[in-house]
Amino acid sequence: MKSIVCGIDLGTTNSVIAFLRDGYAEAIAVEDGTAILPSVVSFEAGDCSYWVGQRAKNRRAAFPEATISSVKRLMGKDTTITACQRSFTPEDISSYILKHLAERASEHLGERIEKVVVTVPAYFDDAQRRATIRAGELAGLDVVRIVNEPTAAALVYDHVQSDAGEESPYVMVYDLGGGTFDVSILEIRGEIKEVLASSGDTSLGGDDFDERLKDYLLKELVKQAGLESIEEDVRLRVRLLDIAERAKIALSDRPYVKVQEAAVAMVGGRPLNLDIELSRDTFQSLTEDLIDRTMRKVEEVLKEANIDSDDIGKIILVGGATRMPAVIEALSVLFHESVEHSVDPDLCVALGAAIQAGLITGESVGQILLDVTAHSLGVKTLDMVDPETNKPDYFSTIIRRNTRIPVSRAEVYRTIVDRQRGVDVEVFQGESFSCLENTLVGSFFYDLKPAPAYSPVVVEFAYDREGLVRICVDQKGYDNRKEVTLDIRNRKVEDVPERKAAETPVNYVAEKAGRLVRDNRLSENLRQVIRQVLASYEEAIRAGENEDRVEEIEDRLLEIMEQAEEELELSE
């Protein structure tokens, strides 16, 4: 019987130790049933003991001098780290991680691991690599094998099932993790996989993203006490870093989300609470010139590999960094196509270390099986009106097709008058622009409380692997929340609708107003503000509004179309 080689993803944020099992690649729970290990570990004053991963990450707000983390980023390099009055060396620490890793697999497996499969970042110079392995010899394991960690990542995308014919054999992998970033691309012709260019930012990783939200969340707790300024000593940097943190990780879901914390600080012998809400939009902001940082990066790798965006096959993201929207977006701005997630970021490294282990033992390796969504599913929305029908025709994304499900999604939408009173939620899938060119899988009416134009309406779906998607839409501030179930397989809506908003009256005012609309000759500006006023007027008829309130929006629409009339007849 042949011994078990795992691999190991040794992170600078996270750690994760992976095998083969029948020929599939699979990530070890290694702690209360996660794979993820926080590569944290902190000693005790007393006898030097030591804690690894979440323990040790839970003891840093108290005990931050005798807590050492990111020890990835001083690999290779003659320092040493100081704790409970003992000095180790970077090695030393990434043993311990190393060590608890293989424990912990053991106990999973019934076998004791001695061979490992560690992966680095493509740019890791000799030294780095070399204080690797000399940390799996400390931990008491044989090190068979360094492995990149975007030929790992690209090795998971080898063996996962996939319906595309034959595309670039050019792949790029784009890594930002907890410390660092680094991006790379392959050319890969069959067994042969050739980086061919790599860059990174060994200062720039998920960690930062946390710094930036952790200064915004202090000046809040200095506002919210109403003081000029706090001392911001270690632990209390700690503990807003870990609050950082978590909002992070949860706005990659939502647009928002509220902040409750008790006793962040102590001053003057009172405690000092954190309560704040925290939008997508507030975060973006605060790390917009980060991303940009990484999207440099990958212009410079794509010159340095003499290839184009167009080029790339193929774009694996790696690290739970990428799971923040700006990433995905800036990256599909840049190569001019949707880019999602097929395989978990955390593990895929892991996992690619797991077939390469595979591979030297010879192994049979077979396809990874991924659930992912068959079609992008989205609602209706007035972004867009048809010029056929002159009715509302967006098809607003909010899980893209080919997202590794389960999966939950959130985005915020906004009403578009007054005491608007209800909206007709439509759920499409589909590619198009156009939800006529879409399918439509269900639709029920949400009552809204009466609330100024432009308030903010959040619509979450959760897709799970039975094919069914739970929808729910928030009226933010009030307490107007509501459930749906659709069967996306069926197409079939289990919750029945309570009401239909009437149809839009159509009139020569909207007729009009239409064409006008669709008239080219008219500024671009001039025909966004008609659209939006004829917006305003229709919902004001669908939804019953007074008399009153529906003669001024058309006074004010009758307005702008005499402007526009005026502009038509100095053109001609």
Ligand code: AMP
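Since we're looking at a predicted model, the values are computed, not measured. Rigid core (definition): largest C-alpha set, two forms, superposition within 1.5 Å. Positions refer to the first chain, counted from 1. First, how it differs from the form predicted in complex with adenosine monophosphate.
Core-superposed comparison between the two forms: the C-alpha position of residue 44 differs by less than 2 Å.
After superposing the rigid core, the C-alpha of residue 431 moves by 2 Å or more between the two forms. Once the rigid core is used as the reference frame, the Cα position of residue 241 differs between the two forms by less than 2 Å.
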Second form
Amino acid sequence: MKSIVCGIDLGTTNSVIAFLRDGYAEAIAVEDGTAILPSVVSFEAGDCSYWVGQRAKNRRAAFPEATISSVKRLMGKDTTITACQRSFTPEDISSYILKHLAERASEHLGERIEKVVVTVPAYFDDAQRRATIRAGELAGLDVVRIVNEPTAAALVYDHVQSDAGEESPYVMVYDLGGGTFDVSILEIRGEIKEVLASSGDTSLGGDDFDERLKDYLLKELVKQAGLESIEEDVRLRVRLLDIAERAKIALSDRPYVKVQEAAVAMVGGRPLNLDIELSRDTFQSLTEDLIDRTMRKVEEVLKEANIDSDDIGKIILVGGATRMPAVIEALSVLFHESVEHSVDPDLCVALGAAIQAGLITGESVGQILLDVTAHSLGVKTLDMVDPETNKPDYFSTIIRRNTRIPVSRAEVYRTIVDRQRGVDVEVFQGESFSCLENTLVGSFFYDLKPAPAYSPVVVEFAYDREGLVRICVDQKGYDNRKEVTLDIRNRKVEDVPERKAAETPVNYVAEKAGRLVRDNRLSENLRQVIRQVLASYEEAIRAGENEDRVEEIEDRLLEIMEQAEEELELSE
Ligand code: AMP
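The structure above corresponds to the form predicted alone; please provide the structure of the form predicted in complex with adenosine monophosphate.
Once more the chain from above appears, this time first in line as the rest of the complex follows.
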């Protein structure tokens, strides 16, 4: 029987081990059901025994001197690390992580794992590569091949079904991990994958986003406690960083998160609690420049490879931090296309290493099975007008196509008028910006409590493997939540209250026209015309005039509104 060769992504922040069996690549759950192992080692003071992974990470706040993280940054350097009064080389520490992964994989597979393929960043030099092989040897493993991380990621995408037509051979791998950022341009011609250019920043990653949020939380803590300042000792720093990371991760899926933590610090024998609500907008404004730094590297690497952004056929996102919506938004602007994850960005490199291992041992590789959403799912919003129909018809995506399920995502929308009575929540499936071209999968009415215009309403979708979507609508700050379950596969909406007959739907055109009438940047003449046509329009609706007549006036109104918008644009 052939022995299994595993693939290992030995990351700065996290590591993953995967294998290929019967043509399918699979990441192995190494602790508590998760395949993601923090690349952290923590030593006991007495006998220098050690912990690896989440347990080691949990000890970081209490035993910072005995806990070692991000050792990958030191690989290939002539340096030592001191813990429990002993010196360790970076290779020693990495070997403990590799050994731990191989042992868990051996238990899972029921056979001893001896051979592995290990990935390294494309920019790793010879000394760093040799140090990685040495770490494998120290762990009792035979490193049969070292593979570049972007190449491993691209290898996975060779085996993912794609409905794209003729594709360009150029692929960009954007990898934002915990501590490092790498971007590479690959040229793919069949089996040959060449790294054309690679760049990055070895001191930029998800940790920097945590750091920014931590500084903000510290300021809030000081403010809430009515103090001038608080001394940031190691324990407070680690605790706040941990809170910041959890909040950051939550903000990838929802627009707000509540941070409620007791006894974050002790001042004068008094415990200080943290109780604030963070918004994604605040987080994004605190970290905007970090995203910009990655985008400058992207531009640099495109220039180096002598490739235009339009020539890139595929963008592969790797690293947990690429789940931040700001990453996808920034890339979509530069590449004028929607950017998606179709393979879990945390597992992608390890799965690629497993495929490489399988190719070495002569395994056949099949299609990678993905439990992902087949279509984007979202709601109709009234803040954009479809140019063809002139009707407000904008499809706002909440869960993107190809997102791994189960998943839960939320977005925030705003009311249009003061004391708005309610909203029609219309759920669509599809990829077009226009709801008319997508499929309506269900709708229901949501009553609002009286509130000023522009009040936030949060819509959350939780999609499970059975095709059920639980939708929760929440009028923020008004204790007004409603939950509805939608059966996407059978197109059924449950728990839908009857829509009230007397309800007057919000008329978007009239509302917008009303806003223009009040906009004093417009000439008085134009405002007067809008006022008159709007009055006849409202009168026609009130009097129940026939549809053609109402549409005729509506068309006139829309025309003048367009003129007004142009005037506003010119005035900017
Ligand atoms: P990696 O080194 O690829 O494992 O990436 C780890 C980094 O990804 C850490 O900074 C995590 O905090 C970050 N990360 C993981 N999941 C998410 C998420 N859903 N949103 C934002 N950052 C995330």
